[in-house]
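Here's a solo chain for you in structure tokens, the form predicted on its own.
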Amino acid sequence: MQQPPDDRPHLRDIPADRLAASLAAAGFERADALAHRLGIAVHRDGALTWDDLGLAGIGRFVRASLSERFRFGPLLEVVGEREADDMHTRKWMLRLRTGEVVEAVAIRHWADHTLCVSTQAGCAMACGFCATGRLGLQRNLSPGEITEAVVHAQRAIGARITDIVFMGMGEPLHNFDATIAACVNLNHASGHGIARKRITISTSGLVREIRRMTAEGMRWRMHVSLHSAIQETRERIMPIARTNPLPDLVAAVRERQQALGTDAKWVTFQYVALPGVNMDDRHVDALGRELEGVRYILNVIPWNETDGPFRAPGWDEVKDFTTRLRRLGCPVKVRYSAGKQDGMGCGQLAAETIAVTPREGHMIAPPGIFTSHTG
């Protein structure tokens, strides 16, 4: 006989700022104090089982009462782990209880540890340069599934995750409520306690959701995937641009900057560099024309090899492109995708380990340490 669905909320899914209210509604006394202790245990201390909560100081009788009203236990299973040759990057394949697999990538930079987390299994955006987009959307992750990746990563590396980027599998704003709830749990004093300025949401440019964040005063850092300031090119490589056209996207970004002031003083536009597609003078001029009046940083990402129809740029091409971008008068950064030789770079996450051999001219050194060495 099939068991009825368990509709008890999972403790890791409840936003930390609403946990006290949930406990009070369930009949618990001193709900505020219990919510703080429980939130610290679940999130910052990384409890995964009821026994772990006991070790964190949640008493036996309280745990018994909690188990009657709430679910708790692992939401993810680590089914694969790989360390890149650079020794700074590690990737985990994490199986959801419904069978889908998502990935998380940790990047170490001195004492800081950045974790790239997924918000969906697969992705509906179908960007032509991204391996995840070829999977299609399988399902959204819950807030707890998103943040439990932090717990597994911290246990594996034996260090605290200091920075979170929502740049893994999926479009974060396509799973809006779960993404924002995850941000709350990552930032809250009774959650992981990660500073707001160290949490970044990356979006392909969902205009309605960007405007919703602005209207509701959500001050999370946001990076916008632009990849071209020519609508025709953008539609070619990003189908979502057909329903979220460039003029509307730029207007939404302007509105956000005006509304949030110093919290959105600069917007970072991400720009995957694709030779023969979006690196010529026409595209440079379009950036200056379409983004006039916006305070922005251009984050150039040399395309990372997948099975897509593009070619990764060599360092000479990247240097030439960024040199021509100087005439825009905006800060230009080149992002080195750590671990891309081992399928851990931007756009390479596809619920499996992808090892690729770079083509001739592929840039393998971090920008700022440019070299003519090619793989």
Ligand code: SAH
Contents of the next structure:
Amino acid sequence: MQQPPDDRPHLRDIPADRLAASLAAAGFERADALAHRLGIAVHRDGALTWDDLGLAGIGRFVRASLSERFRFGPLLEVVGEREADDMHTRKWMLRLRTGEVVEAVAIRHWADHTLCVSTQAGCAMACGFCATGRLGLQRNLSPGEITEAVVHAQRAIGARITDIVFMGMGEPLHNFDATIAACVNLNHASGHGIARKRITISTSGLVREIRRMTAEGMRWRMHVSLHSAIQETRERIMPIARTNPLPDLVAAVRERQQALGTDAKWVTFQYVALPGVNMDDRHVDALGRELEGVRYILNVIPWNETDGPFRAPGWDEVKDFTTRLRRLGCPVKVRYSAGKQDGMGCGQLAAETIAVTPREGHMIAPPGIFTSHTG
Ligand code: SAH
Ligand code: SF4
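Instead of the form predicted on its own shown above, give the structure for the form predicted together with the named molecule, please.
So here's everything in the complex, that chain up top.
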């Protein structure tokens, strides 16, 4: 017999600032206190099952009542794990219950552990230099699907994730509500409790959504993927630039900087370095001209090899480019993607995903490529 559709919300999907109201509406007494305990158990303590919630001190009767109104259980299955040769970078392939696979990458710097999370399976933005863009959009992730990656990563590394970057698969602002709910649950005192300034959304520059964040007073840190200050070049490598033209994008960033004051004192522009495309003097001058009046840091990301009509820059080319960028007077950083030799760098998330998506089973990748998950 076919099961009726299950419309109970999943506990990990509910924004932590609304959980108490959901519990009160469902008739639970002392909803505030219960929401706090439950939020900590689900998020910070990383419960994945009803039994885990029991171990975290949520009693049997409460769990029975909760299960009438809410769903709980793992939303992701770890289907692959890999560690880069640098020993500081680990990647997990995480399968959604509907079969699509997304990836998360953890990078360790001393005692800090940064997790790069995905917000969509695939991406609709189709940037020519990015492997995820080649997949097209498969589907949006829910808030719980975004944040459960943190739980699996913490179990595997045996340490807390201290920083989150929304730089995995997908365009976070194209899945706006789920991304913001995920930020809330990562940051909230009844959630993961990660400091707001340690959570960074990276966007390819969706103007309407950037303005919405400003209008609604959302103070999440934001990086903007600029890649060129010349409209034609930007359009060529990022189709999204056609509907989000450069002057509007820069204006939206400027408005946000003015509205948020110290919380957006600096905006980071990411700039994927593509020889023969966006590194000549014309592009350097355009940055100076178009970004006039914005306080920005330029984060140069040497292109990581994926398919596409591009070439990865050599060290000398990057050095020469950053030397010429000095005339802009802004801080310039170069991001050497951790784990890029092992397919874990920016924009490389997808190739293996395609390899694991279609079939059923656990370890589908060729032996020796992934180590099995033991967390
Ligand atoms: N969709 C968001 C966040 C994910 S990508 C965005 O585009 O901002 C994170 C960063 O990696 C972005 O700046 C993106 O442009 C960059 N990137 C994508 N593919 C890359 C590649 N092959 N090499 C280097 N950087 C890449
Ligand atoms: Fe999507 Fe970002 Fe890749 Fe562009 S760079 S296709 S926005 S994930």
